[in-house]
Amino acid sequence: MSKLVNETKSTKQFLIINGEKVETAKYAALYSPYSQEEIAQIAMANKVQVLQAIAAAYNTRGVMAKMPAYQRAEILEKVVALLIKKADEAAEIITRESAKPIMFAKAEVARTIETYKFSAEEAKRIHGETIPFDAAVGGVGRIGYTLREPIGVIGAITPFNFPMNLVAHKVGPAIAAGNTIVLKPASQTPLSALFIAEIFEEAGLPPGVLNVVTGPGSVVGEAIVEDDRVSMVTFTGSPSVGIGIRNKAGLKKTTLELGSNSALIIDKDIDIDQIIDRCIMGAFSNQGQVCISLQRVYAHEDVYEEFVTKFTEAAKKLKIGDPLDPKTYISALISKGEAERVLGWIEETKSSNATITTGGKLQNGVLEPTIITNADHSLKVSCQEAFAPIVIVNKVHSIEEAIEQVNDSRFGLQAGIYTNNVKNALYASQALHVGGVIINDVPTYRVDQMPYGGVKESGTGREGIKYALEEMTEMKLVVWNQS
């Protein structure tokens, strides 16, 4: 632990407000999940302040809905050098605060400088189309086409678990498209978004375009989905927080990006020593604390034993410990109370016919990489959304029957499957009931331009820097009567 206490500096952090950094009355210690050490004080906002950092946006959507699209662009990709050169700072940032291994900050960073490019070119492609009025009779002499707008505040609540690339996936569209934005941040994971907000300052971000609002999501979360100035809320976090805010946002558009217990299918027809690696990253990179990590693994009873015996090996081999060691796989859970609630779900299957291959433990307050076999659905583990380094191995004799396995959930954000017959890789990506299919790939794969987002209780929308965009700007209708 030593070499994340030694460098950890406590510091007081401030609300980002119409461009300047607001005192608060109240102030949070923020510790480090891993060491336990402070390492800031963060700044607590009432209603008062949120309700100002909502009018800087409001009163300032209109700098921003004038600004030209190359100048936009602009920002952004002087965003994008900045965090090029101060990428190894970012990642530590991440790390501190999250206990993320510094490997997976590290790609981390990486991403989110890739989101903010792609923002930055998809700045440049917002359009519209013409519309042929002559194909009615009623519409003979007249032209037509659709414009789209900024649709003006945005309210942004990012997760603890990217806290710098979810940020991106909301600011970076938001930015582009000509919007202003209130963000929250999630409470242990504040130092990530205040870091890109003075690094989208120092890019030439106009004041009060972004504003960042920590604090209590009873006081800033309720005060952005409330207020009629916002006019769209885009949220990444839990389902029954998602769903009060859908709830509560009236008319304003909502995209929410919610829960999942993603799923693998292993065909009887695959080499097991290819996947495993894939699968291990799957299954346990940032501690399984990622939206599409794998959870459940449905393998042909062909492959089922080669298939858990190599898995259980490679999961042993994992480096746990402190976040900062660059070899480190697995540290310490977001916080104690989810290591808690984790150990209460595998303490659950030693009631069950189910096998714990590895794992199940804490180590120096981590949680080891964990295997459970035969687990039955009716068992959190299978059912509900672990966040944890805890995966489900179970037997299937059937293509059909994973296929159920995998649709019987509350969720559908993504699964995968692997396999080298088409006609079951083509069957599935028809029969799997999610928002996306991954095909000879892990579901846990994601790269920053594609849709993303999911179906039943995963939400509602999708991210993914131009489909963002479409969410983010309102279509506009113009007719020309030229008679």
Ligand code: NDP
Contents of the next structure:
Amino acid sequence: MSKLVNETKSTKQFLIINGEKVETAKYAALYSPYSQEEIAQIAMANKVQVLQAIAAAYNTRGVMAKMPAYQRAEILEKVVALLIKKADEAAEIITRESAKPIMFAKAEVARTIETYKFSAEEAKRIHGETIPFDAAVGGVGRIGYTLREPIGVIGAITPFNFPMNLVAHKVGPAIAAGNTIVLKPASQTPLSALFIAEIFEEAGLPPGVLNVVTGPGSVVGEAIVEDDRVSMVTFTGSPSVGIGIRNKAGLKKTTLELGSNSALIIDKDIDIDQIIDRCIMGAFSNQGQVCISLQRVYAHEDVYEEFVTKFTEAAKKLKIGDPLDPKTYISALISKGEAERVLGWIEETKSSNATITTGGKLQNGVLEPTIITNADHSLKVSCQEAFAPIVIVNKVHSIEEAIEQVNDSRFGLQAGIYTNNVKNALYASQALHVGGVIINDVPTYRVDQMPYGGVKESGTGREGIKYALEEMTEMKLVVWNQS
Ligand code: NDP
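Since the one above is the form predicted alone, can you give the form predicted together with this ligand too?
Following is the full complex, with the preceding chain placed first.
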């Protein structure tokens, strides 16, 4: 049986079920990925507690379904106002639990604020359409229209790499649409999710609407996915876990935002000096732990040498170190195990024709930004998702060849092309097999209202508030017989 919590000054973090902080039998220490210091003790939910959270969300779904749009919008607007006030605290939480350099953590908080702003606005724009019934012989004398109704309980499972904004991409539209939520954040980054849940409570969200359950994915995540009271699972994370969820979800709606090895094409007419900063950001921000991180560059032979030289020089200048230092650009990967995995992938390239132009080693436990040229497509750094500060740069002789290389991937999230040739841009926008084509920027470009999602093993369904709202509502048809 779960116990409610009285003490407030504890470093322990609890489950949030039905508006209450709930104790668990087991706690796990949460360590900073950079300093290895203990940051908090996190409640580990058992299956019974996950079922209690689902029950709370299920029993509250009627409250949310009846709440008018203006009230849902007001709660989201209050969350925006509170988060603006607490932005520095929010950024520090992200940095401490994920080692995201503070400059990028601040940028994530700014985007999170926008995501909730868009959610507040979209809450007021949920509508159906009228149907021209008399276009069918059997429709004469009828009028009809569609409504969009909340789907009910949404299970939201989120990754570590944008622990605040990717929670916002699920919680924001879910509440805008009038749903209730059971949120399971990544085990390494529960603090951002718990912080946001407190803000929602302060903003007046009724108890039971947003329940946060921490603990291992294999226990908490699976219990959410398998429960019949959950109508939809929205998941962001790795392809392997996403595919497992899809296989178990049965008839539940599923949105899967998965990984990628995103690519950029650089055409022969590009001024290389103009694009280096964007390529550095695309490849190395958040240590490359971004689902649309720039992992593969295909540069035209006319600009290839210049690009490699200037890109390498710029990467060497990036400051490596403590994520709380405002000048740090690159800090630790999310775990030591991840760093070891990536070093193994770099080692594999050494027995091929590839060249490491910079990086490839750890500096005080932090992987240096790494650039590898002439990498064969069968190498792991090329064909799998690196999720690390690694980028390959290969020479191509034509845009057609570059597109073929980009499409030679299990993934298809976003791709970019720098070109001044409008025919090449148009051709690339049609021929690239991805969810989004970014012309004259890196594939890492994202703002939070745009439709976002992938093809192939990058997933299914779209986020971006308006598009997530479509996934998080059910269409209902109403037909009136006038005779
Ligand atoms: P994981 O797939 O390891 O974990 C994601 C979430 O799933 C975590 O909350 C995890 O919990 C949970 N989980 C683990 N096992 C199960 C299970 N059996 N059933 C249900 N849930 C489970 O991803 P990471 O956190 O490592 O994130 C990195 C991945 O996310 C990359 O592949 C990246 O590309 C992708 N991603 C995609 C984005 C997109 O929008 N397309 C955006 C950001 C990231 P626990 O932490 O407890 O294991």
